[in-house]
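What follows is one chain in structure tokens, specifically the form predicted on its own.
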Amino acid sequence: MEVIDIPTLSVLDARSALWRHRKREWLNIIGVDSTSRENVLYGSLAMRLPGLYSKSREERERLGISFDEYVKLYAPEELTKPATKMSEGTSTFDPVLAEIIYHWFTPYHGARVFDCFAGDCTKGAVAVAMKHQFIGIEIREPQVDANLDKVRYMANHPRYFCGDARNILRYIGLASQDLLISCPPYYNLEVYSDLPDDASNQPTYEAFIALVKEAYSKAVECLKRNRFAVIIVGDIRDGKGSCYNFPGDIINIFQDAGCSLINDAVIVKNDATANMRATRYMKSRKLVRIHERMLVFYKGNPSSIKKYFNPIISPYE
């Protein structure tokens, strides 16, 4: 494929014919549902239990048996049963976005790009496609395992660890990384395990972000100097209505650690049902956020930047 000729705006529109055309493309090359992770993973008792799943492990290995087959011979009804938050599924990595940041923010063919926050294998298949190395550090096994499996087929694939997003420098060197990208849980806006180091788990706001500034601020030291970190995010609110204002963290966590803010844009997403959850919101005065914010730090002299990143042009030439 050639390189989507997307605007260099500060808003990116996720509901154009070109962009929504442009995702089929990828859906169908790397073979992920984007629209969400439960149509791809929770069908999967791996994922729809992850806590019974890791505690199991052991006995099942000793049994010889799947999860599949543990849970059908041996586990009570009542623990197979999901949690609401559990089992409604969850958002992926748009594709066409994570073209979007290769395109845009790596300096050549070949750049390593690694994600500490991991989720879906998206930006792992895309980066692959456009002839990168990735690596991803997810918390969940069922996850990487599913990763894994979606990917295998690719040359050169990406690479999954299975690990705590603070412990990345186990996995991945200092100063040995070209692109940071990431898109963070969400605190408890989708629960994905019962894990007690999994970020969206985590008994307070506080917790959560202490979680995740410690992950970030380890990760910009596996960035190289004169290197981009793009981290996608949008505002979450708390029980009582109000937003935590989760992006001005994230900006607070980045410039901690040295980096710089080059780029703060707006994704509008491709959302069916806002309209419909328009008036029900309004009830609340709370408009249907469609938007999500793409941060841009660079690890470095921002005046440096045409001085190690080319003009744009197309990454499969």
Ligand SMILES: C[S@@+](CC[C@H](N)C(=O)[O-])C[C@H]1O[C@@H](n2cnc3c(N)ncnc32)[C@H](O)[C@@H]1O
Second form
Amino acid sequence: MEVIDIPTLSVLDARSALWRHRKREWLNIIGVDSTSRENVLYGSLAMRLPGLYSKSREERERLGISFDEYVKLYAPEELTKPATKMSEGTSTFDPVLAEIIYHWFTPYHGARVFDCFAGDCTKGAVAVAMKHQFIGIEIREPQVDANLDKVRYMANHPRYFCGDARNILRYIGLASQDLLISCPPYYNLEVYSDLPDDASNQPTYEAFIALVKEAYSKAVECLKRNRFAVIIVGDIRDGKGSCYNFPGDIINIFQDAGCSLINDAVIVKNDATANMRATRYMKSRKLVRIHERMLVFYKGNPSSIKKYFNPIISPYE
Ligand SMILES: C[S@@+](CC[C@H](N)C(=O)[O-])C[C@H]1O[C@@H](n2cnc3c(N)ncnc32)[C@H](O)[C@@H]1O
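Coords for the form predicted in complex with this ligand, given the form predicted on its own:
What follows is the whole complex; the chain from before opens it.
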């Protein structure tokens, strides 16, 4: 595939025909369709009970049975209910966005790309399809297993480790990576699991930010100098309706870690249900959010970017 010709402007329009067409192409390549997503990756029992999934691994292997069979036949009922209210499905990363990020912010083919809050396999699959290397750290073992299952057929396939983002230096060397691409949990907007170290399962926003700060500060240590970190983030509201200013906190975290903010772009999402929520939201004068932000940080002196990154010709100049 030729690299997509998206205008290099600060508004990225995922609603455009070009973007949507490209997304279908990527989903065919990666092999993620909406059915397999719901039934295999996201709605599965393993995804909803990640703690039990990990704890029962040895016993399941000994018995030679699947997790679903294990839950039906052996698990005590009290262990088959998630401790917290978890979302039924998780959001997936947009493959076109991943493609653009790799095109614009990697220094060369064969770059080392990583994510300490990996989630689904999209970022990894697009990275290796574009001839980069990819490592993801993800706290939920069923998600790691699902990712590995999906990507194992790919040449030079992405690698995933099950662990806490704060322990990233156990998996990735200091100053060894060319790009950090990451979409952190949005506090408890989607609660991914009842694991105590899951960022989405923290008791307060402050505890959540402390965890994210520790994880991203260590991730910056894994980046080489003169390289980018690209974080996709959206704001979230507290119970009363005030915004936390989560993107602002992310900017502070990276600036405290010594990075410069180079771009603050808006991604306009293709959300078919947004209008259906608009009247209800407007009662309390809230706008339905159909955008996220792409925050691009640079570890190094920004005036050196031209030295390390080749020119990219804007297709619409
Ligand atoms: C925003 S989601 C990823 C969503 C989306 N699929 C994506 O790829 O952008 C963030 C991921 O971080 C994981 N996570 C939460 N706390 C973590 C931690 N302490 N260490 C590593 N991963 C964590 C969650 O399980 C979730 O899959």
